[in-house]
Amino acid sequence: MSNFSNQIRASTSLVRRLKRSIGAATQARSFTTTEGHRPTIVHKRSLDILHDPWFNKGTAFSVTERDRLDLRGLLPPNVMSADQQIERFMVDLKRLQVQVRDGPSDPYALAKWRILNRLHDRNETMYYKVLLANIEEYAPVVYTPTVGLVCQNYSGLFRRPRGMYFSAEDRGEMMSMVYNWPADQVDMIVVTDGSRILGLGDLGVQGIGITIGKLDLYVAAAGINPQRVLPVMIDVGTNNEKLLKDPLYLGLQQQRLEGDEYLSVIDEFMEAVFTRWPHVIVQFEDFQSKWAFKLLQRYRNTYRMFNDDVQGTAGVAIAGLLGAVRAQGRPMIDFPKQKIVVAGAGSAGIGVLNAARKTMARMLGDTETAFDSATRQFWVVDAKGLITEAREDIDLDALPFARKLKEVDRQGLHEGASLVEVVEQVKPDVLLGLSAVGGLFSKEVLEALKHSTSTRPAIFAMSNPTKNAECTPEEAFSIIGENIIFASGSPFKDVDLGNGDVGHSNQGNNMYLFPGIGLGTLLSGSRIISDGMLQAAAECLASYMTEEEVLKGIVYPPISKIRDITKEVAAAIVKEAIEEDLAEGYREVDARELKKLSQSQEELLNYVQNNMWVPEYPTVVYKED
């Protein structure tokens, strides 16, 4: 009984925190929407509404609503408040999660995911209430790193369909298929082809778990209405031999389509969704490198779309790199002087390189000379070693960053030089990992970084999930010493350095940017998502930290502030879209009024706040079709 009593007390404490969080959210204008006080009209009653997670309120339906909706007798008689419902759920969660130990770093992670997923299936409002109030604890459960485990086991975990599946077998049918989705309006789609899920490789149709998790964060962080989001899997086959031989695999058991056949499927999908929902935003997620860049260039000037692995990862990395410059006691304008060694030349690595080079060039005057100067600040190492112009069959996306042989010789290096050799000779200010190779920053590599020309070198081990991180913060701080800046893609705990000192482990989570990019694009009505808008988002995040925080080595804010961060980033996106003359307005706010709003930062922030959905139960009214 004592253990269960402790669980009850812990859950009660959690509910108190949740009440305070919700209370603050209710008082702030940022957590209301223009739709928030309107009753919700539904066209279903009785068990149908109890089985619909969009409208189900469970025991929170009032007596009046129970009469209107033919629910009398279908629910226990006691009408419970949302807080009481959550208290019951949290007690049950704490009790059930201890029965299963099957997570990665958190032994209860998958158990938590299962329990939260069941709540998601029956009551979306309550699900997002719980997620938002406990975002630091549950973001790693609904997204990285636990979502990787979910995707690996998705065929076994699948219980209830969520989102849409478009496959190679559906060619010629997609234009009609999109009308099978029940929502008349969709604001945000996250789509994957399952070819490169996190650092786990080709998981085929099971990759839909990544799109579901991403949209959970759009709802929680950006306040995108959950009835207007759509997770999508495009199944063009899989090259994963294990899945091809698994009789329980849920996807097409055939080799992946390639070339024009592949493109025709994606083209048809894009035409179909933008025909039904012309103002939707499509985020591409976890496409393998060879398609990530090609599809981005193919669609970005025609549709409202972006690739989070290429552009979102780049933006978060740029924000961290700018923060690292500040943490080294220098102004952000000194960023073009940073020497950066990059490990990894996949879609994420090249995306970061392109964005960082553009940022440097912009700071240097945005000329051709500035661009060339910025390019020389990067040393790129892939699985074959240092990339130089002598490399045969070099990837075209990596070609601009291939070092000239004269430069390499002067540095005492050679084509294919190892990461250790490059770090020893270049003595970089920053070691940036986007390789998806766990432990790549070995003891030898980290010891080589001790000779950095910077008095406070930065280590960014950005690969996900946790097992793919290039090194841990404990390894970095123990080998190099306390005077470093550390960031990773997955969450790690801070390091106790002794004597009360803390080695801060910053998480460069894409969650800091992609919700704001999506929300800002939506609220601006921008026709496309431009490089300038993405740059504005990164600079906004970099400026979010105070001088005192960055000098302590804190370059990313706490996840607990995610709604405020998203609000600021979205406002920066809207402002840049207006300046680039891309904004066309949103709903009743046309482009002219939006431009007027943007002249006051306070009014612009209020505009963003007022359009963020909040998980509160609406009054439900029945109406015949």
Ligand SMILES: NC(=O)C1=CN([C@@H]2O[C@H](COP(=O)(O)OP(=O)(O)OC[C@H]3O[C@@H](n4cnc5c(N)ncnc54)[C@H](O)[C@@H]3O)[C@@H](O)[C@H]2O)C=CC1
The other form holds:
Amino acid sequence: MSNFSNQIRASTSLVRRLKRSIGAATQARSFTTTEGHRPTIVHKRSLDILHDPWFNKGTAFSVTERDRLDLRGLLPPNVMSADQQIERFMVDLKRLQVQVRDGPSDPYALAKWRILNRLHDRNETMYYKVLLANIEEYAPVVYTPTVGLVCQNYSGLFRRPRGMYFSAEDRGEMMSMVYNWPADQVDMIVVTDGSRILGLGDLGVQGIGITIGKLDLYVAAAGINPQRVLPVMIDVGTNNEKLLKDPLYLGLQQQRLEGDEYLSVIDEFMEAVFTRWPHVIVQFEDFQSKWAFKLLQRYRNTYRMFNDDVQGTAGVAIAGLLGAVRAQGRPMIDFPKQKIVVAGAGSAGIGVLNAARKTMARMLGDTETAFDSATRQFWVVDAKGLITEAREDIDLDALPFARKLKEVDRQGLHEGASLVEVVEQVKPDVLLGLSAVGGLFSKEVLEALKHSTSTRPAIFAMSNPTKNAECTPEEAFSIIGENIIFASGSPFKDVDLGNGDVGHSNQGNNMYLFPGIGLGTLLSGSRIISDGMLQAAAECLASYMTEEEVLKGIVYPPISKIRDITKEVAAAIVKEAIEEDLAEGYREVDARELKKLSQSQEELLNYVQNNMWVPEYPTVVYKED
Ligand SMILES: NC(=O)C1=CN([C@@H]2O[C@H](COP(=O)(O)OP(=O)(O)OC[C@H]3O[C@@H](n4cnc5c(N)ncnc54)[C@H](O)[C@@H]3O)[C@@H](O)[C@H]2O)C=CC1
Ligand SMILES: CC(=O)C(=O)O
Ligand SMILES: [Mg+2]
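What would the structure be for the form predicted in complex with the named molecule, rather than the form predicted alone?
Following is the full complex, with the preceding chain placed first.
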């Protein structure tokens, strides 16, 4: 344990291969006669048929065919005609041609994604080998920012299905549908309902792209076996008017289910996956805020699940915020003195606020007074401006952070004050954006931040993808000056400050935590994912950065180190699960043995490392069923 981590503890008492063998040995025979008279006889079902270019019809399989061939849930729900399929393909092809001529950047990224995606479909070992060896170059393609563009264009890009689709039409069927997935063991599921994909809003069924991107990182960073990951899309409809009217949209064309109807679908899904795979871990991803918190509360004490946007983001933000304190040359225990303005009070913003307040309060002694005092360090601005107790219909999750009217009055502020006004008056140490509004940290806002009382103001422009970042590092360094800390959710290049120095652009993204949270939970065999485990993950990330790096303004590791940091985070999770008596062991390592090996950090790290899948070809032998 590093000094830094000890300091935290002391000062705060912080305290798939998919069963491709199915049918592989069976040979398909086809008796082709006059079209429409005799059926084609196949000796394959399920994914094998979708992966067979001779018999695959993709989205054109009829509902009855889907039932006969065990395809329910393996395809998006909307059945397409062959003409529609061709139209969709041509629209996509022509759009790409036009865009290649007119503007190179997006199509280039999409073209790279397509090439990688085809490799993913042909050869997973090679795909992950390529990804891992070039993670700095390709993470931005398979993950943010390009994955956002992929989701926006998914109906056009869709070729081969990957993952499972559970739709509102599948109610009552999910318990049997889960058996259509060919893998008997699934370790990690990433699920979305597509309601808030990155900062791009409701993308309906097209949101499956983000679950695939996140699971790519699970394999690359955490070494989760690719045969044991499952991307899931729960299609309860969409409120995206454009998609509702689009004849080529692949999802259910109805308004989203709400209330108990919505909950019953998610409940049924959870029950089904945990019945088939009792040890699976489910990561909720990009659910709109109004459901993110409710679902987390509903399931977190019963199932092995977490919400990445609420909890993963919070941990990453805490690590960065602590790094920003150290970068000022101050002890980390000064964190509770930081004045923090947060723009955005959705699932991510509120998640960060709750966790940051808790960390401060612990540092101050964990009393009620400490909690109150910590709360006063935050000013929250949403679409309606500064949140105060005068806000009508205030969101219950934001209520604890509503500023008292008397206080804001003294500060020359008021209910609904603009972000510029707030930054001008508060002169914060940190300006953190999780608003999904690109350019929100305008010239005026950044000018106002020049008057920060901090010796080294920190700007966290965390919204994704790139175009939604609240500001760019060039803007931040050029307007505020060299002596700042900058982090963004999607990657930006470092800034050449013109004097031989570099302005570091950190990537503050939950990718530094979620793979380790999943891996650590798996290897500990913990029944649930506790706050303590998440706190341990955040502390581990914070302590990963050396004093020298932090003083240079580097508060997050480079993505090239993602496997290493993930291993450390996983070990921290395992250790905490053992301490909280939640660990039940993994495979042949039972709880007692786990406890024993966790006495030595080296042994614990070896245990984690030895359980990480590596993309190397195994020797393949054939055996008849
Ligand atoms: N860097 C990272 O690791 C992560 C980044 N994010 C990003 O955070 C963003 C927000 O995600 P959610 O909280 O789930 O979304 P959300 O839609 O629930 O919340 C957005 C919030 O921003 C506020 N907002 C809108 N316009 C604003 C304005 N002009 N000024 C101030 N606030 C404004 C809204 O009122 C709302 O409170 C997304 O872009 C997402 O990509 C989310 C999770 C992780
Ligand atoms: C990074 C992430 O989870 C998001 O932007 O939603
Ligand atoms: Mg997310």
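Numbering follows the first chain given and starts at 1. Take the two forms, find the largest set of C-alpha atoms that superpose within 1.5 Å, and that set is the rigid core. This one's a predicted model, so the numbers in the text were calculated from it and none came from an experiment.
Rigid core fitted, is the C-alpha displacement of residue 563 between these two forms 2 Å or more?
After core superposition, the displacement of the residue 563 C-alpha between these two forms stays below 2 Å, so no.
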